[in-house]
Each structure stands twice: as C-alpha cells, then as structure tokens.
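Next up: a single chain in structure tokens, the form predicted alone.
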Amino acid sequence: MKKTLSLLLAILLVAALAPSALAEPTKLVIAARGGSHVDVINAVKAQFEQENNCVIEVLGLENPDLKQKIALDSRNKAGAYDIVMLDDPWMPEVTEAGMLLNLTEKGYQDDADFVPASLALGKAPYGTGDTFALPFAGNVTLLFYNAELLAGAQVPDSWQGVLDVAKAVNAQDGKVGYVIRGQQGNPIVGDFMPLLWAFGGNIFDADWNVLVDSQQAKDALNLYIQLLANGANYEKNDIVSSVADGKAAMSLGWPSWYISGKASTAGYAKIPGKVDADSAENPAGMIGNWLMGIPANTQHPDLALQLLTYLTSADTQKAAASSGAVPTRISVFNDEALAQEYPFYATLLEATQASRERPRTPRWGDIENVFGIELSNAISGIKTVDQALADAKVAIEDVMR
C-alpha cells in the first residue's frame, strides 16, 4: 500500500513539475506561398516544435488561393490558421479589412536588425503606422546578365547604356540582347515599372493623380520597345535559362528565381536608376518581400507571435539560407560565411536599400491588370505609345475611382 501510494506521488509530482509533457502538443498551421517558402519552413520548424510543445502544420497554396483562403477564413469568429504569408501589396487590402492581429498593440518591438525597406512594407499606414506583419522571404528584382556575352564590358549602369549592350549583342548570330518579361498583368507591370522608375516617372503623385501618361512614361516605354527589338519577350522560366545558359545577355528578375552559390555563371547587379550617364540617378529596383502575419481570429495568439518571431530571427534565416531562404536581416545578409557562399547577398542588399514599392492601394491588383493590358498593346503595336498610355490613364483613374 505504501509503495502504491509513493507511487501515486511520484506521478502527481512528475505531472505538477512538468505538465507540458504530458499535455497534448498544441497544433498551429501557417497558410503559406507553395514551393520553397514551404521547404524553408519545415526546414526549421523542428526546434521550435521540440521547445514548444507543438505541432506545426505548413499548408503550401499558389498565390491567388492563398489570398482567397486567407480572406475567407478571416471571415469565421475562429480561424483555421495562426501564421499567413502576405505578398506585400496585398498589405493595405488586409490591414484596411481588419484581418491581422495588430502585433504593436500585442507588445512586439520592432527589430533594427530588418532592413528598414522590408520592416515598413509590414506596416499600416506604410513605413510609418503599427506593424502587422514581419518580413520572412527578402526580394527585390535586380539585372540579370550572362558576364560572357557581355564579353570583359562592365555592367551597364544606365539604361542607355543597357540598350546599347543589347544592340551588340543582339546583332551576334544566335544571341538575344535583352529578354523581357512581357505576359499581360503583372509581369509586364512588374518588368516597366523599373524603367518608368528609373527616368523619373511614377504611376501617382502624393495626390494619387494618376501620371502614367506623363513624359517620363512615354520616354520609358518607347525605350522599352527599343529593348524588345533588340530581344525577346519570354516568360519567367524561359528567362532564367536564357540568360544563365548564354543565349540572352540581360533581364530583369527577382534573385529568387536565380538563388544560386558561388560557382554560378549568373551575374547579379542592381537594376540602373538613370537614363544615361548624365541623368540623376533615381531608386528603380521593385521590393517584392513575403511577410508573415498573424490572422485576428487565430486561436493561439501568443503562441503564434512566439513563432513568427522565430521564424524571421536572425539564427532561423541563417539556418534556412541552404533550404533557399532569401533573407531579410543586415546581420544575416552581412554574415562572412554565407556572403562567401552567395556572392549575391551584397548586391541584393545594397539594391533592397535603395528600392521603391507598389503603390500602397487596395486596388493595386485592379491597376495592375488594367495597366498590363495597354503596356502590352503598346509593345505589341495594337497600339501607339501614346493611345496605349493616355488609355491606362482612364483605365486607372476607373479603378480608384
């Protein structure tokens, strides 16, 4: 009787000392972009789920069905989800509709460690209101070139000085001088708004008057035309082969699509933010970070917050750089031994530094298509310059209004 009651207290005491160990493992789901986002996640979700007493999930959703989930689950008093990834313009769409927990007002502090470009991107208002998501993946698009067709050249720093490479390189047998990215929606918009950037152009002022029928708008898109003579418009996987294989010289893409460690025959450099080398050099490189959030209806609201803060720290993206994580911390982008196995890192970071974002609309994925459609009528010559800008005008100032 003694040794079934010492027993008996043995258990009691073991259970009151230790209770997570024979509570049952919470289970937290996160609603991500598929393909390597998840692979970076389960990569390193184990420690977390060891320390934690937990059971991660990682649900791995193209972009359109990612946004839809998210947005209708945001709709049921409890959520089925704890963490979302957000493509960054989707940010003031889901701020402005109420569906994250606002992760200043739960007592998060922001890290210095983020480069301040991708930090405010996860804010609402933008740059300057309460953060609501944190950047986890770090993209922005820069140039992309074959260092042999471009035979001992340096880099073009201007755009002038890009079609110029082209030209040459074009005029060889067999080889494309620049390739872009010109599919209606957001490819081209995403391929253009670079240029339009770079010659001064925007698609709005801080009126939101909408400009894309501006000089600099003309002046970018007959240039850009110019390229395309002297290239080729290819979708994204037919980029990326073109130019590291040595049939196209140059291109515009995000370093994501060409994650790649030192023994890369890629080039990386930041996209030129001038027409030529008189001109005044503006920032031209797209930011396209992945954020992570948490839902307002998550169920495990400061668990969650314990996991979005691992998995954007510093030792978790240091750790996920061999699962092709593309990180979003100075300190990582800085460390001596992954700058030595991705020689990028440097450049993605000076370029992420000096980048510029979408507009900050919920009706940027409306802009977006409306505006595709006429850069692509222009490109195509359905259309003049001129007819197929003043007409994205009308078609934009329809969308806000």
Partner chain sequence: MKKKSNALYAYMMSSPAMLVLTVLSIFPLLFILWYSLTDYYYLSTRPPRFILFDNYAKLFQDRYFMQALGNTLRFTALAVFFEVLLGLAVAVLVKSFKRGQEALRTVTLLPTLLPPVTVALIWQIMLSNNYGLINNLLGLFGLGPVNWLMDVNTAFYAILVIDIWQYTPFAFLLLYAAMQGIPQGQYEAASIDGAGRWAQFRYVTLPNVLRNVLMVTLLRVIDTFRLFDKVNILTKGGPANTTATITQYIYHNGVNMFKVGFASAASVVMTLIILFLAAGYIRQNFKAREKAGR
Second form
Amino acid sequence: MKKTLSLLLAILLVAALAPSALAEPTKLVIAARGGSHVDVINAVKAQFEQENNCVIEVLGLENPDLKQKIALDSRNKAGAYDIVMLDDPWMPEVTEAGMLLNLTEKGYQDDADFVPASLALGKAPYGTGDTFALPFAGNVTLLFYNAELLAGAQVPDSWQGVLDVAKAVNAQDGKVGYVIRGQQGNPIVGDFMPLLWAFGGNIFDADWNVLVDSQQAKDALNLYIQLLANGANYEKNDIVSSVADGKAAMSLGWPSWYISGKASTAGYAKIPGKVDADSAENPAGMIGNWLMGIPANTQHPDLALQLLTYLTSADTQKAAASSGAVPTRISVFNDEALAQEYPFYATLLEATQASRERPRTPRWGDIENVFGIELSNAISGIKTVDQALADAKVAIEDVMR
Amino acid sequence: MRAALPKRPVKYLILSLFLVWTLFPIYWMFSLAIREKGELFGALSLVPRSFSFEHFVDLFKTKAFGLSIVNSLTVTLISLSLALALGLACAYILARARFRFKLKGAMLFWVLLLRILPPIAFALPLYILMSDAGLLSTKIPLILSHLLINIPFIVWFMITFFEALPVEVEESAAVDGASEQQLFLRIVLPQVLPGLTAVAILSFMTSWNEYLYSAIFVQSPRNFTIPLTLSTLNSEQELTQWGNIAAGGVLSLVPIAIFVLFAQNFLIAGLSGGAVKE
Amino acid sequence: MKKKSNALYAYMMSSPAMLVLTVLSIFPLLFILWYSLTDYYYLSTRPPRFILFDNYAKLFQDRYFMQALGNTLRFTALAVFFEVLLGLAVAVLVKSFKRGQEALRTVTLLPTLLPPVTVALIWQIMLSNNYGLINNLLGLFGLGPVNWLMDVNTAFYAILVIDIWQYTPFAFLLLYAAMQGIPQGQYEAASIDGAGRWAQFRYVTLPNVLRNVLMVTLLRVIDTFRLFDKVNILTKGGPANTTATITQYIYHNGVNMFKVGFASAASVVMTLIILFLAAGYIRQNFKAREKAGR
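Let's see the other form, the form predicted in complex with the partner chain, since the form predicted alone is already up.
The next block holds the full complex; its first chain is the one shown before.
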C-alpha cells in the first residue's frame, strides 16, 4: 500500500515537473484572449507553420489574466511569449514600460489598408509615434435595436430621439425602452462614454485637465439617468437576450456579442453623435480593438514579425470572418462576397471611422475604476449628478497626480 | 419528548423549507446542465423539457475540461500528500509535552498566524519569487501555495487530535522499547485516523476549489485547474454559455461529493472527536 | 541523554514543515512590509524609491478604501452572525430527528462543497433581472422584477444571502459534530428535573457547544474577511461601491494596476485588522498551548 502510494506520488511529481514539450524546431507562443480569437488563430496557423518550419502554440487567457500575465512576463530576461494580444487601452501602460518591440525600428512599414482609427491605436504616442502593435480584430460599440419594437420608426440619430423612442416603448406593457449596462467599473464607463462624447464632453482636455464636471457631462449624465428611468439596467447576457427577443428596444453594445443572432429582428446602427436634431454631430462610438504586438524580450523577433504580418493580413481576416472576427482592413470590409454575407460590415466600417478612443494614459484602469464608482453613485441616486461628477473630478485628479 | 405532537408538523415544515432553500440552487445547476442548448433561452421551466449531454461533451471537446480535471487532481493530490506528511509530523511534535526545544513557542505562534493572515498579502511577493526562480511554467508554484494554505490548517487541527489521545499508551510502549518513530507510526497515527480523514477531506476541498492563487500563478491553459477553466466560461466579450457553466459546476462537485458520501462517518467522528473541541 | 535524542527527533520531524512555511511566508511578509514603504510600481523602468509612510497616508485618505473596509467589516459581522445562528438551529433540528440524520447532513453539506466561482455563477443565473427564476416567481405574485445585483438597496444583501446559503451548512456540520459528543446522560438528568426543550437547549446543549460556537465564529470571520470571488463575479464592487471589499481593492491596485507598493500597504493594514479581530483568540490559544507544551 505504502509502496503503491509513493509510486503514485512519484509519477504525479514527474508529471508536474516535466517541461511541457520536447525539443522542437522553433516554437512560437501567442498569448491571446480566450474564446473566438483563439479559434481564429488556430484555424489559420497551419500554413505558416508549414512554410516556416515552426510550431505555433496559442494560449487563450481571460481579459484581466492576459494583461497581468503579459506584464509579469515582461520582467523576465527571456520572455515566454512571442506575440501578445492587447486590449487597446493598455497601450500607453505597455509601451511606457518598454514591454513591446518597436516595429517601425524593426523595419515594419505601415500598411495603408488598415482603418486609420485602428492603426493609430498601435502607435506610441497615440496616432503619431512609431508602430508597436497592429490591429488584429476590430470592434466599436454600436446602437443595438429591435426593429419590431421600433415599429417602423427610423432608428434615432440623436440622443433626444433615443429618449423619445424609449419613452414610447417603455409605456407598452412588459416592454423596456432602453437598457443601460450600468454595472460599476468597466461596463458603466464604456456604456456612458458615447453619450459624453455625443454631448461634446470628454474626460480630459488636450492638456490633461479634468473635464468630467463640465455642463456637457452633466447634461449627458442627466439624459443617461432618464434613459434608465425609461428602461432597465442589465448585465451583458441579459442585454443581448432582451433586445434579441423583442423585450427591450435599444441598448449599446459590442457587435461581437450579437454575431450569433442572425435570425432575430435585432439589428445595429451607428451610435447617435448628436444631442438633438439641431445640434452638431460628434464621433461617439467607442473603439475597442484587439491589437497584437511582439514582446521586447522575445527569443524570435524576426519570425514573430513575420507571423504578426501574416495574422493581420487581409487573407487571414477573410478566413476569420466566419468565426465572428471583426476585420480591421478596409479591403476586407469592402470585399463583395463578405459584404453579402455580413450586411452589417458597412455599418461597422462607418462606425469605426467615426469612433473615438479612450484617453491614452497609463492610468486608464484607475480612472475607469473611480469614474465607474461615481457614475454608479449617480444612477443609484446616492449622489446628485453634480455631486457625483464633482467627486469624480477630484478622484481622477488624484489618480493623475 | 413532551409536547412533541403539536410541534411535529412545524418541525417538518421548517426542515422542508430548509432543504428546499439549501438544495434548490444545486437542483437548478443540474437541471441547466442537462437541458439542450435550445431550451436555455428566455424564461425557463422549473422542470427540464429536454435532456442532453451536449454541454458535457462540449466541455471536453472544446474547453479541454479533461485536462483541467487531470491538472486539478495532480495539484490537489501532490499538495495534499506533502501537506499531510509534513503537517502531521509537525503537529505531533507540537502537541506532545515531552518534546521540548527552543523554537517550539515560536513555531506554534507562526502556524496559528498563518491560518489567519489574508492570502492576497502573500500573492504578489510569492509571484515575484517564483518568477525569479524560473518556476512559472510548471505546476510547482501552485503546489507550494496550496502547501502554504493547507499545512497550517492541518497542523492546527491535528494538534488537538493528538492532544486528545492519552499519553499513557505511548509511555507504556516506550517502556517496551519502541523508538520514537515506531511510537508515532504504529501507536499514535492509527488512533487519530478519523480526525486525519476529516482534516484530509477539508484540505482536499480547499485545494480543489482554490481560485485566488491559481488565477495569479498559473501561466498557461495547459496548467489550468477546474476553477480557472470555469471562470473563463464567463467571458466579458462573448455571451456566457450557461449550460457549460452548469455542467462544469456539476463535474467539479463530483469528487468531493464522492469523498463526503463514503467518508462521512469518519468526517463526523473526526470532527466531534476533538478538533472542534478547541 | 534521552532528552537530547528526543530534541533531535523533534527537530527532524517538525523542521520540514516549518522550513516550507518559513520560505513561503516569512520572505513574502518581509517583502510586503518593505514594499509598503516604497513607491514600487511593477512596470516601472527605474528602481523603487523609499517613501516612508506615504502609501499609508494615501490609503486612509482614500474614501473608496474606507468604504471597502466598512463594507467588509459589516459584511463579516452580518454573515458570520447568521451563519452561526442558523447553523446552530439546524444542528438542533437535525439532531431531534430519530432517523435520517446521516442523509440530512450529507445533502445539506452540498453548498459548502461547491467552488465559490460556481456558486456565484449559479446565483447570477437565478437572480437575473431579465429572465431570472426568482424574478419570474415574484412575477407570479405580481411583484418585481427586482434588480437584485444592481439595485443599491439589495446588492449587498443579495451577496450576503448567497454567502449565508453557502456557509450555514459548514457551521451546521461543525456544531452538529460537537453535539454528538454531549453525553446523553446530561439530557436525561435535565429532563428528570423537568426541563423543557428550550431549557434543555439553554442549560445542556449551549454550554456544551459554546466553545465550538466561538471556534466556528472565528473560522468564519477569518474566511469571510477575505471575501472576493463572489463580489468580483457578481457586482464588481458596485452599485455605488456598496459591495467593494478589501481583498478586491488590493487585487485591483496590486494585480490589475501593478502598484505593488501601494497594494502592499493595503495588505499590511488588512493583516493588522484581522490580527486585531483574532487577537483574543490567539492570546488564549497560545497561552493554553504554551502551558500544555512545556
């Protein structure tokens, strides 16, 4: 008995200690966000593996884990990853810490086929600097609506219009006019930013002065609270099912949530950029791309750059479309065969071109945290709109200090 | 016993309410796990209208759940065996008055303290240590961190079991010429078996369900344990597959449920035999 | 002579465990004590600077930290109180049945056995504001829907109830086991003296398990004070920061934002608070052991 036990223990120990793989030609490791992105990479990697005599391993990790793993690994001399996927708001943090290889210095020439708004995300400083990462998957928040509940009415193109429709729908029995995604933290901030921008507000001005207590911000938050009064506050799974089922009329969201619901009466449109019919149009959709970069401590910088170019090529993006990936290249958006199959591509391209990025600061995670708390204070009535925004200003200034 | 009659229905009512309250969420998990995907939309009926194993198949085929089970078993069994071996020996020494040495007081204090301190406080420095030691691609950091949780727990509980044993048995065996090692292995250990089983089950459970350290120390999906795999099913960017989550929950419950079912008499005997007397 | 070999054996037996624990705990603790006095930012390209107590000053000026601290203390007090009280009641109830005790204690234990991650997700499904089962049932009575996890009046209590659901069986199991050890004779004596059920509970059961009640309370305080998984999955600390906890605060600052120095200061404060909460127990336990051990 004792012998069997110790034998078992020994076997388990060996299993635990054994390095993962035997010696192989070249192994490239991609740290990617789990889910469909991993499927996409796995679906297209074979050709590259054959041509370059290498093996590609894809690690699918959850969002917060991914950022943490990449950052922690960056301190090691020999990095564990050859390509890393990055949510675009992380870029300032990541480039400031010198975690990524400068692709421009490595000889990479910018590709004009990328949507400019997407390509700009991978540059440091934003938009103007050298390129450190390329856009792998596009995404931009859209207005998600149920055509049946709009009952023939046009999809509103101003926030006053959205509120009017929400009021009309909400008056019907058992229907919800507008769904906010008001969970504290990343959800409520992402849900509110488009309104803030549409109203002409922002978190910072060009000199990093905090603007969240401006009149535009107050008006936007007041409208947001009115939308909630004529609707509901759900988490994302409930948002998708309620709009798809025809229980709720409108909501904001990421298109990647809705790809599966082809048969439903739900559709998406560009997020309104106007306050009311008479006001000027502002870009309001929030861009949220997944970028790919090469860690500065990779063991295979040249092969990694080749792979990066391959994974962000038009051919790969076309092949990936069926897995639900959103392209970042104009030529793919405009590809006729794809446009037939995915009629919303035109909307997506238009929305991406008229999108805005979250403030480019390494402190974004902290800002999102405190701003989320104060927005949550405002919509739950704990604080007045003025009080919540004044407190948010103080808290954000604290973060930036 | 008196006044038993009027109280009986009330008693049963309270018991039934408690059982429904306790078991309904578990029932709900099972019932979601065995419904077809098509049924998991909108308002759900209390009783499943369809039956299918597709969520289970899905977990094993696309989420490598089999690997997660193997990983969880490996980490849990190795860390549990080591923690038991080290913890039992240490607890025995700390519990017996005849062992006197300088550091004993400090050891007792430290073990007690470790049971109390918050794990998050250790997480970052441990990560940095493991990273410097180049251990992060293996399961060692996770096994070590589970030792850190379970050894203090085992020592803490086992001291009371050892103390509850009368010393006389050992003394008479010692007179008969038994060495300390023989005393411990042949005389003492068999007597604390119920308590040992109870502690082993509780430690197994802690290790099997542990999430915080796993989320920080595990680098690659190759080493994902069950709680980590489950948490990836609730992703931010894609719709949550409730059926898969429920099925994963059912699978995660199986080994522990088996343990408790077969060893529950040990568990109760162990727990009432001393540990909770403290 | 005998004594020396005895001490050698004692060191041989106890040192492996202590060695492992020391390496895994003393170094980290020294590290966080040191880090907490520096501005260590994990991603920084320059070495950390010594800033004395700046992190601590900043921490206590941070209203969100104070809120998380208050929530954690309130949650711990309420959860532990109800878990122990209900656990005690259920133990008495189960013990009063002549048959089926074994089956009862097995099935009631199930919630405690589940991983907290799974527990949080099951309850999320049931509490959903859209098609959640609980709101559907309320709807049958013309009530609701209640936005359990996002309404500032209910979110804290929703998580509290989930915790009570999961850990009442734990308190039950330990207290039930303790009651098994009460000699039947004590009940018989009390019953001869004419004690009713309540009096039996008050004068026999309770005094016998009082120490166990304290023990269970302490165990639950230690664990509840670390509350993280449920909050992180269900509410992210909201709405209006009413469910934020200390562990979550440290996780955000340390693990998400890599502010190792600042998060270490918060860890030190958390450690001191839990030590303070458990101080009476530590002192008592330690003294008793010292006496027995020497």
